[in-house]
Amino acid sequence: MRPNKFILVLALAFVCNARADLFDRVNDALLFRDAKLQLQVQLSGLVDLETYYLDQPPPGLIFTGNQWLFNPRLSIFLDAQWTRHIYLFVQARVDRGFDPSDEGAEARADEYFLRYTPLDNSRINFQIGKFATVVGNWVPRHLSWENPFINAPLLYENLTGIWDEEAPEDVDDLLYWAHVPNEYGYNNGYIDKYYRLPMIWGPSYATGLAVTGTIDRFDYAAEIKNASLSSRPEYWDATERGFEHPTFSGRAGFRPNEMWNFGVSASGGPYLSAEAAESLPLNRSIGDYRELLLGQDIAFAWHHWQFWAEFYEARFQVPRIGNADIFAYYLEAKYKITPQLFAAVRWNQELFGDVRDGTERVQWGNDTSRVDLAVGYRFTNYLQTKVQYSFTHQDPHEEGQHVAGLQITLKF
């Protein structure tokens, strides 16, 4: 996005701010309520106008060969509640791809699920459809209106040397795919990022079943999905990948008081796609190689401060190589300066373990650190803007280190 377009986006934001009363009327018009039928239906949405200025090649799940990237997004939400027991939710999006890119526009349904609550309380809920994972504490606040930052924490978007469409022949293949220098040099290309997987791909809207609930100060959630947490968005629909090799995930949470929230998560499931079957060792299937993950999360709130942290230990069972381990975490803080102005900082790290290469052990990925700084301002209940700067350090340095972003969000 060139600077002249940047100015037009800012002008649009201030115009919308001046007409905040219009959004009040739109919000009322999109609500249907029938007390006799005990039915309520609400349509709402987000319009996100994002622009990035970044070094090349772009880091993580940003797909562009340009320094400037304009990434608009329209999200439409349908919330339907019938009595206390039946809830339907749909999220549809129009954008340039699930992750920021310079591709053409596309439309799709990211989420659609039906929830049944048999009791008159929240002790147990049954859910079926396509929905975000229950793992961790970032996913419940990942949408642009709740997220203090424009992007996700590093562990949700940093690409590793794990491919899902092909198994490596040896350790040299894995190191090449992970862009790790060795005696043969290393791969510093851009094109192969379409094959690489992160530990967790964003909110992981895979398809499946879930059981959730709250009992006093304890929360629990368990799900069975058709794809692993690291799987790419095109595999999340049940029509693209069935349940022959399911993934099981869960979280247990404890809230000792209003200030603290603690959680432990776990997940396990095959990460390879059907295309990788031909590259596997003899008499092996994709179900033999899993991504195993254990996570811990903390949330804390006190006056103007909010704090979140997640710690994950992940293991990819790699054909012909063995276990490839990763440890990743982030520490995030938000401070509300005024009722409308806030600032946030996030420190991220992803550290790679060793794999056996003959008689030696070698690190199979490049350790990565990133700091994110953001300032946001909420003009009204329907308009906010964020400015963010991120600096990434990776050894060896191969991706862009600097990313600056602007996001304007209209809520209706």
Second form
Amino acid sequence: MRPNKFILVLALAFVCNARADLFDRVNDALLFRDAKLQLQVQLSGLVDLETYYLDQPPPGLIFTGNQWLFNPRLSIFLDAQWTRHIYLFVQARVDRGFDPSDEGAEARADEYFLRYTPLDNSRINFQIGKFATVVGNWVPRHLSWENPFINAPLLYENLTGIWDEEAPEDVDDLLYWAHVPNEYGYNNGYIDKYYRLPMIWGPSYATGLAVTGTIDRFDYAAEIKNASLSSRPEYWDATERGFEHPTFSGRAGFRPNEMWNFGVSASGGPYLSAEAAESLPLNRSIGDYRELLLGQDIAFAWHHWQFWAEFYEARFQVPRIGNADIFAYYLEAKYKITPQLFAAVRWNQELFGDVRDGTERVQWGNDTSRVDLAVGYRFTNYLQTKVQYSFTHQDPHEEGQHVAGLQITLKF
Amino acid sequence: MKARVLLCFASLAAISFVRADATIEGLVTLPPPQMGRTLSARYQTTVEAPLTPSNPPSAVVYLEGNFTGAEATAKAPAQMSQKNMLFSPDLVAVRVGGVVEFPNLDDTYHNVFSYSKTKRFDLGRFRKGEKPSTIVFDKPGVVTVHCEIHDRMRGIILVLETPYFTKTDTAGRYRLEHLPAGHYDLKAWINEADVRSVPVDLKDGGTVHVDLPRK
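What would the structure be for the form predicted together with its partner chain, given that what you showed me was the form predicted on its own?
All chains and molecules follow, beginning with the one already shown.
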């Protein structure tokens, strides 16, 4: 970050700290109600200023060749409630790309959905549009104000050897793409980063329909989307990918009391893009190769403690190779040390299964472990800063990878 | 003999302070009540958007002056509960050193906190039925209280140096009794941008009628 940017950030922090009441009034001023109180519209937003210090090549879904990366983001939210039956949500962003990168500025509508609640309770709701997946329990805290960390858990950003735009010719291709060492060494380049897919790409704002509801202590959600959980953001728009090969996902949740929340999720859908069709075996289509996923999630909260965990077993059906399985999980805890200071720790692992290579079986990815440590401070109800350090260890590398990050978030 | 005279004077002084028998009553013009609808949660299956009335409007009326001799009366803790996703009441007044309880009456978690300079605290996640946390407010000022989970919940705790304060009813009527005679400022706190003030002269045994209309 340049000195003038840093001074600007400090000045902003000072103003926000001194005038917290001003932001209360701004928040009120951005709430519109009609005279009959049928319609209520709230405009709000987040300004994120984040900077990273990275080892190269950068890990996960960070796209830069530099050691330092400054990644600002403006997110504008519109929540509109028409009676208790209709709810509209829009999230628009201006940033350097959906994931942190050194590209130029771009503006996107990341989420827009309409939810219809036919009854006077929340037993059933219908939702249509472009929205975050119902799978797992990370989505409700993925925005920077709620997320104790700057980044996502490993399984939402660690790149595997699966490509969506081309099918491998053989196991050697898959292992090379997965950066698995073989007798010729291994690929540790950055160039193929744009081709590889994670197990789940971020909150997966794909387009589709969902049915959700809560009955007593049980929650349910089912969705049909135009793209698989691993698909890249470019394919989440309905204009980019239609519903010829839909992905079906769902989650069932149980809350025995306010402290605990348990969930099981499942998802299945083709992960290859239309560009991959030419590289498929004869008479096969992209719809024949799916990403199948099973998940379990737990959340616990009590006084100043919060704890979350997700466990996923995923299977990619890979042309010419068969099933490529991954097991990934993370355990995350947050504790408020003082009213304004919190600390968080997260342990992540992604473990790869074997694929058949002739007569033997070989592991098709590098087992990866990562520890994330974060400390955050809320100056006011509208200004927060977080510092994070992550250490990643991937099997063939003797030395681990370090990432440090700083994020300042202004909420309005 | 000297000691008796001193004791006599001291007693008279104490009696004159205890004999605080003036009364002020009147009407504070309050802002109109507001209705609000809780917005649906963006990423949850629970969709609750009932039309709920906000707390009825009210104001805190207090007498400002030098009351250092006035004893602090031990009072039961004030309460600011969480009910129907609102703080109820959303305006509470306490004297410096006063205690406020925050019971959760909803079937969901609340996380009450304040980052106000007057008092910073965070109760963490509390559920219905748990023994409510109490907070001692030891500095005068305005404390804005929020819920971390429910963004639009907002409450005010007014921490006053004076022992002479009351809350209006929902029509704005108030009555302050057992006040000491003297010259003071009578104030009505509606919100941080609307604090009304009127000078008053109080005499023992007298009742003064003071209205505090909108500015």
